[in-house]
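Quick heads-up: it's one chain on its own, the form predicted alone, in structure tokens.
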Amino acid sequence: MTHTLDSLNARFAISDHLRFSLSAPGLPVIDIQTPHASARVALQGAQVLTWQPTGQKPVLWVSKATVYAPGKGARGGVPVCWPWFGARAGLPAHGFVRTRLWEMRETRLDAAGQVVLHLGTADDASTRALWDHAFDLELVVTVGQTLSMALVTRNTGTAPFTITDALHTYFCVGDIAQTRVQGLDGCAYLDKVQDFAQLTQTGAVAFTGETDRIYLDTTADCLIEDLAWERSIRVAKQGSSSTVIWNPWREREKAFADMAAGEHREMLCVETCNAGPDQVTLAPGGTHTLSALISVA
């Protein structure tokens, strides 16, 4: 697998629309510019870093203090969490693919002038040392006036396996105190801030302190009401039965070296996932697709 800029641009560049550059030595990124939108996607972790529809403010948030380095996930954009979501003792948080250099499989323009990317990764000795299963994982990203991401898991082995996964999306907002998330009224959720107590959402989700919740048994769209910037961001999803809402707030933010002071005011995570008790089991030869479609109005 070759990741030199020359070879990537020779094989996958699209004239006037897509080029590869470096975010740091050894870390290629895909720079996309079309009449519909601009975007940047890192090959490390297959992480969508930015997406901005033409005429709109940025939709995805990346910390000003994030570090681009081999083996370290960027703080922001859309980290891919797989084959587990959250912490596991002695293992990498949120799985091992978010710090892995993925393979560029295909780039193309579709009939609507959107850029379509296929990035993939598969098991090898290093992954089997952490999680002893055979798999193929592909992320299909479609960049246009909407942003579509489809994470496709294939069990290429001879035994079933069980995963949790997430498209851990960080969104830009004008002011978190003037932000609401609609679509979760009446949902049960596990509140990590309150030792995973199970509670029920009433009305829209508002932010007045640290928020870290897994909403259960929900396939609904979420609507981020960004009142300060006078816009709404819709997150539609498929293949997901849970949604995570996260903002670290003032004190928790200080624990992250890759967040600048006060940045919690301009971001929140609405994560399309299968998390907590929501798990996916795949038989040999089985496939599961976790997808999110993001739009702005």
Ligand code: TA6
The other form holds:
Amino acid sequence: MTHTLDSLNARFAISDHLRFSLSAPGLPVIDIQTPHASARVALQGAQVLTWQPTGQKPVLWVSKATVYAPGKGARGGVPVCWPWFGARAGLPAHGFVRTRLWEMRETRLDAAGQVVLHLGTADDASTRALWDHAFDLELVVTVGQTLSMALVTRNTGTAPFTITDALHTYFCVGDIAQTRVQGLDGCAYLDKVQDFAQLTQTGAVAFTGETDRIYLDTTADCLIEDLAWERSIRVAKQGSSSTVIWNPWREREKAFADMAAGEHREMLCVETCNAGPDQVTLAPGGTHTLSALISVA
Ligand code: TA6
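Any chance you could show the form predicted in complex with the ligand after that form predicted alone?
Let us now look at the entire complex, which starts with that chain.
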């Protein structure tokens, strides 16, 4: 596997629509431009960094303070959390694939003029040291007027394994205080800010302080209503029975060296997950697909 820019462009560039560049030495990114949208996707972590449908403001948020460096995920876009979501004692938070250099497997333009990317990664000695299972993981990203991401887990070993995972999507909003998330009314959630107490959502989710919640048993679309920018973003999903909503707010934001002061006002995470008690067990040869479809209205 080689990641030199010349070899990536020779094999995978699409004339006028897709080229590789570097976000930092050793870190290739895919730059996409079509009549429908522009986007940037990092090979490290298979992390979608930007997506902007033509005529719209950017949809995905990335911190101005983010650092692009080998082994460090960017603060924003869509980090892939796998094979666990959240903390695990002595191991990297949100799993280990978000800081790994993924392999470019395929790029193409589909009949609708969307760019389709296949990025993959699989077990090796370094992943076995953290999680002793054989796997193949592929992220299929379709960039057009909508953004679709499908994370396909395959158990390539001889024993079952259990995962949690997330498309930990950071969205831009005009003003978090004037933003609501619809779709979770009546849903039970675990509130990380209150030591994982289980509570029930009433009405839309509104933001007045640190918010970090795993909504349980939900397959519903979420609708981000952004009153300041007068737009709504729909997050539809499949293969996911939990949704995480996160905003660090003023105090907690300071704990992140890769967030600038006040940036919590312009961002919000609505994460398509299998998280908390929502776990997926795969038999040998089994596959599971976690997917999100994002659209702007
Ligand atoms: O998904 C919410 C969350 O797990 C929060 O608890 C918060 O820590 C955030 O993700 C960011 O995590 P990270 O490991 O990227 O700093």
